[in-house]
Every structure is written in structure tokens, then in C-alpha cells.
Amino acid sequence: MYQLQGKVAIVTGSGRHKGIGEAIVLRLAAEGCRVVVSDLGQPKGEEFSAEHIGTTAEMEEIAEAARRVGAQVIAVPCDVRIEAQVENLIAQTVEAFGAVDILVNNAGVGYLMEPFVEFKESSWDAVLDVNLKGAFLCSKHAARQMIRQSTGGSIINIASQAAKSGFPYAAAYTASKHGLVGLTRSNAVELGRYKIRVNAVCPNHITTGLGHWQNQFFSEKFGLDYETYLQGIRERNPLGRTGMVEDIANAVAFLASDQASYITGEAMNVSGGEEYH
């Protein structure tokens, strides 16, 4: 559909079942991309417990699912906060497939939420390091490879409705996603001369594993039962439903393709009309 056959795509934060990253991997694989599944691989301290990260085993399961649709896929663990590991991610991709054409910065922390006056410095650092610094490092090294190839490329940052609106208990998350849109726009201006397009996708609420955690967190904070909280989300949305991971994967496939060849620097809402500004 989008003529992505043979393109090489890296998707960070794609090692958890039922997550946005997994959906993007499977969508790009179905389009004929050669895909790199990447996630943390193993727990690292209390901020990055097994509950919230993609393990090496889970990454390989997702890679195998993508292979079943005919794609060439490798799985590469990477802590996007560490530049040497990001460089290794790019190097392993080039070694396996010879190029990097598409980077999807999907790795993110959306589960460290605390009242602002109680927000821990360690929580702030963990969120900003993954959500913003990680996208900076991955974009930097992917762009270097794309420039060497002289064939252009597409970098797609998974931002959020929180990139355009404020949310309680989410100071670090909201700040990181606003910053990610700023990074998107700056990189689009600077990298355009190399035919590298840089865009962001801004989903509203999606009930992934992380989304389920957020539902529980906010329904408790607002004194609502789980289903009442979800119904409130649906009622605020002109299309009357919450988002699905496939909605985001479809937007990524479009932005990665030549059909979006004149689109760069955009922060595209994929929110059923809930986010207008």
C-alpha cells in the first residue's frame, strides 16, 4: 500500500506485547520493511521493572511474529539513554540490513506519575532521559547513517496528546512530550537538506498495558471506577471511542512512506478529534 518494500526500519520501545511499538513493527513488516525490534531487554532498577519494559524473550517473540508475515527481522536490546548502546543499535542494523531508512522513536516512560510537589528527582530524570534524551540520541545516530547513505529517510517520534495539553500528576511526561515536538521541529528544519523528514504522532489515550496502568491510576486519583473513567474518555471524543494501537501504526506507515514526501516538522494528532489544537 505504501511502497515500503525493502526499507529498513528501527522501532524503539517495541518489545512489549499489545503495545504501540509491537503494532508498528507488525504494520511495517506487513508493508515489506526489514525491521529491528528494540527494547531495554532486562529490568534496570525500580524505575524500569519487568512490568514496564520489553524483555529480550518478549522482543524475540514479537520479532518472530513479524517474520511470520514474511519480513526480515532482528531483535537488538538497547538502553536509549546510553549513547554507546544507541551506536551499537545503528551498527547492528547496518550490519544486518545495510542501511537505516526509518527510525521510530517509540521508547517512552509513562508510568512514573506523582503529585508535582512530591515529584522525585529520580522519577523526573528517568522520564526525561528515556522520552527526550533517548529520542535525541537515536535520531542523532540514525541521521548520521541516513546522511552517509545520501538517500534521505524518515524519523517519526511518538509523542502524545500530552505534547499539546497539560495533565495532572504527569509533569515530567508532559514536559518530555512537549520537548519531543520541539525536537521534531528543530530536526525537521536542520535535516531537510538531506531529504530526511522528521515528524511526530500524537495519540490520545490508548489502552495498551501502559494505558491500563494509567486507567487504574487516574480512575483512583479522580475517585471513579475503572469503567466510568473510560466512558468519560469516550464521551469527550467526537468519534466515541478510545484509540487503538493500529491507529498509531497506520499513521506511522503513512509518514514513513513517499506518500508523505512533502510532510515534515508536523505533530499529527491521532486522537479521534479530541485534541484540536
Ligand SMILES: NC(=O)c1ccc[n+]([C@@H]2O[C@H](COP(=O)([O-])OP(=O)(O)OC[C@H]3O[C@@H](n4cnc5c(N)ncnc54)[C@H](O)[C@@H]3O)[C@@H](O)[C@H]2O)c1
Contents of the next structure:
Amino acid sequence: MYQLQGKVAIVTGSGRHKGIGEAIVLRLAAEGCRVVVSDLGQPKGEEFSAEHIGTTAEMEEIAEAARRVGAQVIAVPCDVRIEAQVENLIAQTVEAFGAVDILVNNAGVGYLMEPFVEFKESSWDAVLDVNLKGAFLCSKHAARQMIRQSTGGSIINIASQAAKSGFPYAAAYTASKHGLVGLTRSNAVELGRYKIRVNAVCPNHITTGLGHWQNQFFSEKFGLDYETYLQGIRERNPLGRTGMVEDIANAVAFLASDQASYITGEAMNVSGGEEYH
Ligand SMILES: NC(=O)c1ccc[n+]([C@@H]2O[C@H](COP(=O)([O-])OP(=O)(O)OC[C@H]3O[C@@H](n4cnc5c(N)ncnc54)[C@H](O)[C@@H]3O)[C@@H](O)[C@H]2O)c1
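What would the structure be for the form predicted together with the named molecule, given that what you showed me was the form predicted on its own?
To see the whole picture, the full complex is given below, headed by that same chain.
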């Protein structure tokens, strides 16, 4: 549909079932891309425990599902906070597929939420390191490769409604996602001369693994049961529902394609009208 046949796409944080990254992988595979499924793979300390991250086994399952759609797919573990691992991710992609055309910075931590006056420095660092520094490192090394290729490229940052509005208990998350839009704009301006377009997508609530954790957290904080809390989100939304992972994958496929060839530096809301600035 979007003529992405043969394009090489890396999707970070895409090794978790029910996640936005998984949906993006499957959609880009269906569009004919060659795809790199990347995620942490292994739990790391208290902040990156098994319940929150995409494991190596899940990465392989998602890669296999994308192969069934007919795509060439590799799975590469990468901690986006570590520059050497990011360099390895790009190198393995180029070794397997010869290029990097599309980078989706999807890896994110949205479960370290605390009252602001009690916010731990370690939580702040973990969130900023993944959501913002990770996107910086991946964009830097992907852009280097895209510049070497001289064929342009598309970098898509999965930001959030929290990139435009404030949320309680989420100082680090909100700051990181606002920062990600800043990175998007700066990179769009600087990399445009290489025909590299840089855009962000800003979803509202989606009940992924991360979204489920947030529903539990906020319903408890607001003294509501889980379903009442979710129903409140639906009722506030002009289109009367929460987001679906496919909504984001649709926007990513469009932004990755030549149909969006004159769009760069945007932070596109995909929120059913809940966010509109
Ligand atoms: N679900 C929502 O409501 C929602 C709303 C707005 C934005 N988002 C954003 O969408 C993106 C995907 O979130 P999701 O809801 O699909 O959750 P998810 O938990 O399924 O995906 C996040 C992924 O990031 C990975 N990750 C965490 N730390 C990493 C690291 N150091 N290196 C590499 N990967 C790492 C996790 O392993 C996980 O697979 C995130 O950036 C999130 O902030 C989600």
C-alpha cells in the first residue's frame, strides 16, 4: 500500500507481545520491509525486571510472526542506553540487509511513576536514559548510516500524549517525551539536507503491557476500580475509545513512506482527538 518493498526498518523495543513495537513490526513486514526486531532481551536489575521487558524468546516469536507475513527479519538484542550496543545494532542490520532506511524509536519506560517530591534519582535516570538518550543514540548511528547511503531515510520517534500535556506522578516520563519532540524537531532541521525526515507520533492511552500497568497504577491512585478508570478515558475521548496498537502502526507506515515525503519535524497526535495541539 505504501510501497515500502525492500526498505530496511529497525524497530526498537519491539520484542514484547501486545506492544506498539510488535504491531509496527508486523505492519512494516506486511508493507514489504525487511525488519529488525530489537529489544532488551534480558531483564536488568530492579528497574528492568522480566514483567516489564521484551525477552529474547518473545523477540524471536515476534520475528517469526513477521516472517510468516513473508518478510525477511532478524532479531537483535540491544539496550538503547548503551552506545556500543546501538552501534552493534546498526552494524548487524547493515551486515544482514545492507542498509538502514527506517528507524522507529519505540523503546520506552512508562512504569517508573512516583509522586514528584519522592521521585527517585535512579527512576529519573532510567526513564530519561531509555526514552530520550536511547532515541538520541539510535538516531545518531542510524543517521550516520543513512548519510553514508545517500538515499535519505525516515526516523520516527514514538512519543506520547505526555509529550504535549502534563501527567501526575510522571515527571520523568513527561519530561522525556517532551524532550523527544525537541529531539525530533532539531534532527528534522539538521538532517533535512540529507533527505532524512524525522517525525514523532504521539499516542494516547493504549492497553499494552505497559498500558495495563499504568491502568492499575492510576486506578489505584485515583481510588477507582480498573474498569471505571478505563471507561473514564473512553468517555473523555471524542471518538469514544482508547487507542489500539494498529492505530500507531498505521501512522508509522504512512510517515515511513514517500506519501509523507514533505512531512518532517511533526509530532503527530494519534489520540482520537484527545490531544490536539
Ligand atoms: N501504551 C500506551 O498507552 C502508550 C502511550 C503513549 C506512548 N507510548 C509509548 O509507546 C512505546 C511502546 O510502549 P508500549 O505501550 O508498547 O509498551 P511495551 O512495554 O510493550 O514496549 C516498550 C518496550 O521498550 C523496551 N525497553 C525498555 N527499556 C529498554 C532498553 N533499555 N533498551 C531497549 N528496549 C527497552 C521494553 O522491553 C518493551 O519491549 C513507548 O515508548 C511508550 O512510552 C505508549
